[in-house]
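A single chain comes next, written as structure tokens; it is the form predicted alone.
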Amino acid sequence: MSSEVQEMSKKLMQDYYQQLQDAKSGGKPTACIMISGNCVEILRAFDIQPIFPEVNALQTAIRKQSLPLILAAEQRGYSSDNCAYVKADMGMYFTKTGNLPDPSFVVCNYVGCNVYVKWFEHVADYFHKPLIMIDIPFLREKVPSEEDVKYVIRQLESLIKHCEDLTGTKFDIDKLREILKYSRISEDGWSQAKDLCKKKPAPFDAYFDAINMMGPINVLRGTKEAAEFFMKSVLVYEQLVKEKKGPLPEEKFRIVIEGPPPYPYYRSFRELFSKWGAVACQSTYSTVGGIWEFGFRHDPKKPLESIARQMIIENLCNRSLLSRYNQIESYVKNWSADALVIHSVKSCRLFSAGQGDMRDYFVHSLDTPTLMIESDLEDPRYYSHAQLKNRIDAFFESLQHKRLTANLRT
């Protein structure tokens, strides 16, 4: 990743956590909310500071602090095979770790994961705060029905009423429209940056580097700062394309990656691929908060309707497995990938279910070289560096051999 973009992203996330501290010290209203398919713009319209439990759990893993929190949750009765995100987050509360503000209320939107519903119920119960549950219909067709959209809009109107009662502030539709303008600019920038990865070499790694960009697009979406970040980032990446510079000295293999990374071993996991000159030109995990590169944008002219549609359509977990197949197939073809890598997460059954069939489909039906490996996104007990290294090395050795023999034939 460009050092300039990385520093901008780091600064934005530092500012975000400072805002959490300011909210805590100033007694400002806050709300826990999900990443995937959320309605954070409505909270921003009331100046309610969003808290993202997923991001907080992720941060503990990157800092290699997640295991004691996971064990604390398991000692309270959480299952060993329960989502490690849940256990790390709840473990923070049980051990009084961190210095985050308590939420004023909790917003949970069902997006295909029953575990998330129970997680946010537990958060609300722990803090003795109201829980706002938004039921999101599963995306059964390519587009949602008008009945489904209206169903979600009615729930958003109830959320708005709750925010009015909490803050004593009347809902301002024009303020929401202004926030959605910033969301739209960020979504445009995200899509333009991802599109530049069709170039060879890709200007950044659309998995490992895109994860750093997920902070601005997911946590800070709807802010002027996020919009400016993406406008500047696109300019940086366009210049890298002109200079034919990528994240590695030489891009030897282009891969698409499915599944989140093992955050406790993020750097060493990345090195297992970079040593082979492998750069991710696309990834599914980077779209968990919104699949913006396929054209969806928030519409300030239809604020509640566009938020409702985004909650139904634009998240990875509310789609069928076949939709994920189509998404990955588009990435492999349109981003000119040499292979697909599936990282299956042990503690996330929603994301990992069906990935064995996914591997078979891409290998046998689409003739796409596919590697499937397993560890966990949060729990370090399920990471075996030696085993992963052996699997990854063998896979790229076979790709290299296949390429050499193809060159000899020509």
Contents of the next structure:
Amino acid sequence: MSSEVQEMSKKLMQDYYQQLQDAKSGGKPTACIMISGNCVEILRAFDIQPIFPEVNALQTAIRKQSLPLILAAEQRGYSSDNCAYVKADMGMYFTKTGNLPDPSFVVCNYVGCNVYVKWFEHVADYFHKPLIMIDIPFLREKVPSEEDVKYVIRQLESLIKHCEDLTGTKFDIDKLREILKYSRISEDGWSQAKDLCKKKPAPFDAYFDAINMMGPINVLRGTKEAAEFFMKSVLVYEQLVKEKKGPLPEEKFRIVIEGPPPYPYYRSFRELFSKWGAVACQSTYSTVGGIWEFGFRHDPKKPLESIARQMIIENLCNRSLLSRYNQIESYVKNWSADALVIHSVKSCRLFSAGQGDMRDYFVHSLDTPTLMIESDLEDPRYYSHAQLKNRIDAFFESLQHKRLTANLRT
Amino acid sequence: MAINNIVQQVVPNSLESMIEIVTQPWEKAPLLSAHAKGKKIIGCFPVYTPLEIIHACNGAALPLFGGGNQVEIMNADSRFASFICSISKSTLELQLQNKFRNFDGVVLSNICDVARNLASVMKRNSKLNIEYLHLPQNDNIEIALPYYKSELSRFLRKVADITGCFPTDASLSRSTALYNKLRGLLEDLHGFVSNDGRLGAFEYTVYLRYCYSMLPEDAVTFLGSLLNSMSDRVPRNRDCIKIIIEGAFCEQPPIELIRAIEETGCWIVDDDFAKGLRWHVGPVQEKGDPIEMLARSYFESAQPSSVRHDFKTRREDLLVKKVRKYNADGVLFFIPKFCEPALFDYARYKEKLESEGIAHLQIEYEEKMWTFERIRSEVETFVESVLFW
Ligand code: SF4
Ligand code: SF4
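Based on the form predicted alone presented above, generate the structure block for the form predicted in complex with its partner chain.
Shown next: the complete complex, the earlier chain at its head.
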């Protein structure tokens, strides 16, 4: 793993949280927005500080602070079966923990996940702040219709109007174009970095280390700092490829991982794979915000249209489960993976509903060795280390055995 | 059998035979016989589908409510994890067991993340036409209306491809008028549930689902006779508490469970069982561009719902209003296990009802339940607590 990239990412995210503090103390306008297929560039064009409740929720999980927040929300009537991201976030408000600014308004970019709508209804209600809905038509045909795109553009225009009213600033399309140029650079960098994982060994783990790129691409996209981060990261990864260095001393297995990670046990979960020399050469979770590796880029020449298209088409969340199968299939084939690991999380039905069918497809139709394991991305109560270890060990033992017998035959 | 004969024979004595039909509509729905006459059958997963469009395309729309407790889950459990609602599994199971063999298509919509992925899994596992509707969630009609009109037109083209019949505006308006009539009659029938209780919610729900298992033309005739027979009934004895049921809009509880609740001394004055079948409040405009009128009514006269987001009206305020309107003693949240839209709304409802001092109880159910003793005793305790509050 490149600690250099990790450090750069850490620094960027620390700065981002500092900006949130500054916004709070300076009374700057802020807006809550979700990660998936977001339109953060528009907020940036008005210097509105974006707040990402998903990122805040996952931070509490990584710091092992999520459970009391989840319990606080459950005490208020949330169910143990509701997405724990929502509960951790609402729990922060209920318990008055964290030092985040209140949002000036809430942008509900309803991009695939229905929970987003509920979540942001609750946030807007809690803060008594306006909710601006960006209803993104689900990608139910191969390509969206012109009406779908127009619908999104009209909603973006209404968001712009709201931002103008809030900030008293006239919308400057040239400023948005500049921001989108930075977005493009980040997207290029993301794509190149992911492409380098086709090499053996992959220079970084495209699941566990991809988190270092996910902050910059989803939260900070459109900033100069994020663009520079990606340019530098690609150089670091290229160098690692030259030196044939990967995140582990030896890359023994290449895997594709589907589903979000268990943030409360990120490290120990990772170790369960590392000890087998298993490196993720691709992952679907890293594409929740956007799928850049297949060529899409924001277009400063068509600012609103390209934002709309990204929200509708170019992110994992707004696509059907079957197109996720295609995405994984391409990852397995083009990134030369040995196996698929499906991590099914209870909180997120967007990811997990139907993953049994996915396993069936990969095992029976594509003959891809597939492991399915269960826990949660936020709620530590659903993580059983011993059980996961048994399943993961058994899987890699059998992969190793297969490889040995195949080698003997040849 | 002529509908009038059905009415004579089954109302009320043969309610059991209607229950058999509504709990296994994929096999027993009267409208399935239209398949033999060349009509295409389109199954509609909850919550809401614009049935008028399917009817105008000369199709037969059959609302689906999962497998209830009528299908043994043998294959679907391995496709959907243990923490996923039952209706998604039982619907898939029905498909995997080839119970939809007389169907030509199934429609689903963006009610939740589970239904959305179910559409994909069903598509991969059958040759059925699976259509997915994206119902708008932006309540700004100026922005959302053109989109929704285009979505309804797209849906119409898809259905017409299946049925081979592209309707004229006149036939679309006729279908709208027919469904208006059906909904109006059902509304009249519901009056007997909420006003004087001469009809129980259990029985009403059976009729409601039974009506939609027929072609709407037949359902209208059936309802006409049924409404006439209501005058023979006596209003309900008032020795009970009035409650409102909320949360059962998608996966349905076993029909017998509704009866069991009524038997505990609850007069269910209003409920949201099979809510999609009562989606529109008041008639859809019959004059003008029929697609536009259908689209408009989605925004202007649809029921508040956990799966239709309307940010101008807070659903919890509407629930309180409803409690006041019916002078209800409490609310029973009847929620399918693992149903996120209902569970999320519950958190807000709960807070509101508590601040208003309205009694409520939350119960989770699964469609495949057979025994209701536990729920019955919880509801009995609730009834007692309300009575002696
Ligand atoms: S359901 Fe999944 S995508 Fe939606 S908010 Fe929860 S974790 Fe995020
Ligand atoms: S019961 Fe709830 S979770 Fe299940 S399909 Fe229906 S709305 Fe979705």
